[in-house]
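As a starting point, one isolated chain is supplied in structure tokens, in the form predicted on its own.
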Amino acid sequence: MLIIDCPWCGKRPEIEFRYGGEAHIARPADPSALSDEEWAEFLYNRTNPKGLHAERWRHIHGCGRYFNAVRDTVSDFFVVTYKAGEQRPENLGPDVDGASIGGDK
């Protein structure tokens, strides 16, 4: 079983968490200005990398405030938990690519 460091709640059963989609997506500021492929491209379309990966997670059996991990998809090890609107965390270390999470792919 995955242990999750909820960041109000401390460490906790995977089981009490929901995924909630990749951390840090910008919302349009103005969405009715956007094409359809435009809007498509935000809805849809998000980063599927072998490594580490910032997402959103809630403690829906807790204290139900989203938060931010960064997770190895290849293990499952949760590296880091941080509270949404945080910055992601710098020199995580490198992923499986050689690129390290806190710079842009």
Given for the second form:
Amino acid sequence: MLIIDCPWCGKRPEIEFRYGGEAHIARPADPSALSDEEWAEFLYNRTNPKGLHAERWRHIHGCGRYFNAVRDTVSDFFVVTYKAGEQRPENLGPDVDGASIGGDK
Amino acid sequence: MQKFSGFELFRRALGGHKSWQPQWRSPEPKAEYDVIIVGAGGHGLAAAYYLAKEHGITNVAVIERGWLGGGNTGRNTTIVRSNYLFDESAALYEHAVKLWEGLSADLNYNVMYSARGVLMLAHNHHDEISFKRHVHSNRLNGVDNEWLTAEQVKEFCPPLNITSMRYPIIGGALQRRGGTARHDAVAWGFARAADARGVDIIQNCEVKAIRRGPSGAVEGVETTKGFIRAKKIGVSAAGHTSVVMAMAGLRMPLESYPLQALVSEPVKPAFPTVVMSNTIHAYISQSDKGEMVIGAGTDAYTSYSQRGALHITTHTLDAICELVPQFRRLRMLRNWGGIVDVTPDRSPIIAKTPVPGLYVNCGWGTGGFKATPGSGNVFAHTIARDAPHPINAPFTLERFRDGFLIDEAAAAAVAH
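Structure of the form predicted in complex with its partner chain, given the form predicted on its own:
Next comes the full complex, this chain leading.
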């Protein structure tokens, strides 16, 4: 089970959280202006990377708030969590190794 | 190819079984092929086999990063069924079941398809009316499926506890032609038969890039064994489809999740059929080796780790212990995860792509094994003719743009 660091509540077990999918997908400012291709891109296409992934989580059995995380989808190691609305942290590097950072897994 | 038969077995037994040859070659890649299939799982090998058998295209390479059948083909729970609700899905999976029925003879390889029935349990009124709807829909599509009362369920599968549980069994939907097949044998059988028709299976060869020409059409793949030229590339890479398609600059409506399964210690025949329950989330059958094969759920988050959390497996074991109390004393031997590529509507994509010469067979999510021969068959047709077979014509990439979803996510008889 993953240990997830909620930016408000601290480290809690995975079963307290609900996964929210890829982060930083902004709802279109002017929905009626979108073509079908753009709608499909917004609704369905996902990056689904093998490596670092910015994603949303919700602390549903805790504070109830959404936040974002960057997780390595190969090791499931959480590199960083940050509050909703903040930018994805830069320069995390392509090969973040959980052991070298000394984080929880 | 050395043909397998009772006579051959007897004849070679006299020679101490020393004259058998390897079942497929391990060739070095040629400079150019007519078609390259990326991924030597069941679906990719089946596509190569049917390209050679039905379309006369034998200059084919199947390129595999690991070893053949080492991904989801060797990680699933081996169930075969076709009782899907929607017409498009029923046609696709029924096409596969019909191929399963003759597959061992066709491949000259025993894939151990066993039509022992697939029984889906109902525990509440909603289950009952939903399954009855499936039964009617399936019958209209020529797919066998029948409603059983609780007593008939007990008679068909005596180990089940139907009353003394939190959610008693009130009936079930049974597809008698459903069952199991031995998943490794499926990969090996297709590999052997494809190889015999001239297909090169290139293992331990990772695709690093897809090269496209000035017109945008594919020219070949860069691999760890060098550049291999081909005008047609079929991607059959399951959980890694997004990664491979990104090499051609395409974004996919896919997310990859770990799906867990586990097996018990082997015991004598104790469980006659395949039982699944959506409501309490149990999924169990017995392999011919004697292990209880149990399918758990997907983990909540996308991952490529091929493992998942323990609470996912204990959740399904709780249900199984209540459903079949005698299994409480069984010890579990192994558990593992496979990475499944899930589409928004939980239906696969078997289609041409916006990139000329690039084809994709993906999105099988949590239930691709059952479709292996049918999927390979229509994918081969799509590649060979550069146009879909009528069966896979609805399963396009463009359905997400055009709104023609095949929403088995809402309709499926089991949890996805």
